[in-house]
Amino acid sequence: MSATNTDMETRLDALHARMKKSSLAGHWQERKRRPDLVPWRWKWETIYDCLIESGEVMPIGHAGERNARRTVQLINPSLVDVKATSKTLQMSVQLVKPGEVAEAHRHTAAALRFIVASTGAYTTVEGEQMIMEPGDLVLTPNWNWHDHANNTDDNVIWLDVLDVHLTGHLDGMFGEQFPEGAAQPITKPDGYSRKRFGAMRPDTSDIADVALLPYVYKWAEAEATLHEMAEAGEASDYDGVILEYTNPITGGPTMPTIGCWVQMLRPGESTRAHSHTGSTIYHAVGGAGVTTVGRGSEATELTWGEHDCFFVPSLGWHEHRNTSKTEPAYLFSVTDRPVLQALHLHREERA
């Protein structure tokens, strides 16, 4: 190295040290990369065992927090330090035992519940009692009061999905406890929102933000529609027979930060591979199959059965296969795609 180059390197080192002291850096300097998320599968048998044991040793409202829930969180191995499923979304599994009430609160993170097991328990959202049945999807939008009550003789289990990591990254996370006691008063009957926001509905101009609606999508209707579409030959080469849970007024995504989908893989069906921006967390509502993530020698096969959960990273090539020749398989999924679409960052590539 010439004397001139040596002098430049010395000066550059000194510049780096000087900038570091003032919390500055040069664009030319290397930076620490955020971890690449990995495809992953969480077996329901393990989730369930941990959840039931937590019900024996961890009460609702633990650690002195009135609104604390009893949930088992799904953690991506790349995000162990921050306890996250993805960089934006958190999926957990919640247990409410017979006779228990999860106290009412609200927060800026949007949340949803996908019901795994229930014989008639309910969630109350903004005063509306929403009876929860297996496969139902219940929305708790940003800043909506909500509480849960299990007035049955059986455990109630559901998936919790929140955009808490996105909200926290934007420094917008805060919450509030309901002031009048454990549960908010029920002022609207079950089915109120679905009737009010149907195809024929009263004037909704008085709603402050129609993108943030408390709502419940019933599994019986979703399953029936999937089969009707299959009979009509309406299917995607890349996702099988698939439905999006849309906002009933705007027709847009389920919630501004979380999109929800449900798909049916017909007996023996294999989809073609595609890749898109937006991380996706899947829950096997029923059936069994294999999802291949990645291509060639770097591909990962995620074998799943009923109630298993698995994760496909953003831009990860993926394809699904129903391993049964006689029975359909159903996958419910949540994604941060609406955020990327709103920011014009959504891209998709198909094989």
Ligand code: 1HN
Second form
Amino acid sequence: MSATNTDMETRLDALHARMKKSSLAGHWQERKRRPDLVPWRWKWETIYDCLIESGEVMPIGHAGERNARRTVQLINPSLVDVKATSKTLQMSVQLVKPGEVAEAHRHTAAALRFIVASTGAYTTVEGEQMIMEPGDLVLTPNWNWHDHANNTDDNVIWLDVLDVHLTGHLDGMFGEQFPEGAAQPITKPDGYSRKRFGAMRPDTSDIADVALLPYVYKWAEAEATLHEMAEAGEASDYDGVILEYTNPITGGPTMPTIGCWVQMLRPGESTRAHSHTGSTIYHAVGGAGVTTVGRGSEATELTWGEHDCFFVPSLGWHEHRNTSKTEPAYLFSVTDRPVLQALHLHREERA
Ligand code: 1HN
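Same protein, different form: I have the form predicted alone, so give me the form predicted in complex with the ligand.
Okay, now the whole complex, with that chain kicking things off.
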């Protein structure tokens, strides 16, 4: 090596040291990569066992305490340190035992519940008592008061999905406890949101932000529609028979940061592979199948059965197969795609 080159290297090392001291770095210098998220599957049996055990050893605390909610959180192995399902969303499974109350609070993070087991427990959102039936989706958009009560004789279990990691990353996370007691008063009649904000509704021009309204989507309606669409042959090659849950006023996603979908894979159906931005967390409402993520020697097969959950990273090629020849399979899924769309970052590629 010439004397000039050695001289330059010495000066470059000195420059790096000097910049480091002043919190500066050269564009040409290496940096640590953000971890690549891995496709993953969580068996319901394991989640359920841990959740039931947590019900015996972890009491529900008061609002503001770490144990104010009893949830078992799904963690991507690439995000163990930050305890997160994806870089934006958290999926957890919550247990409220008979007679228990999870006290009222609100936060800037948006939340939703997808009900797995309930015989009539309820969650209260903004003064409306919402009875939870299996397969129902209840929205708790950002800054909505919410508390949960189980006045039945059976455990109630649901999936919680929150945009806490996105909100935290943007340094926009804060919240508060309900000032007047454990549960907020019920101020609205049953079915209020669906009647006031649904397809037939009063004038909403005085509502401050129609993108942030509580809402309930009923499983019975979703299931019936999926079957009618299947009969009419209304299906996508890439997703089977699929419905998006939308905000009835904006027509956009359920909430600005979380998109929700439900799809039915007909008996024996295999979808074609596609790849898109936005990471997706799935929950098998019923049925059994395999989702292949990645292609060729890199492919991972995620085998799922009833209530299992699985994760497909952004830009991962994926295709689904219903492994039953006789029964349909249903997948509920949540995605950060609305954020990518809002930022004009969404892309899709089809096989
Ligand atoms: C939360 O507030 C609830 O209100 C559930 O039920 C799960 C996970 C992370 C952060 C806050 C709830 C949560 C959560």
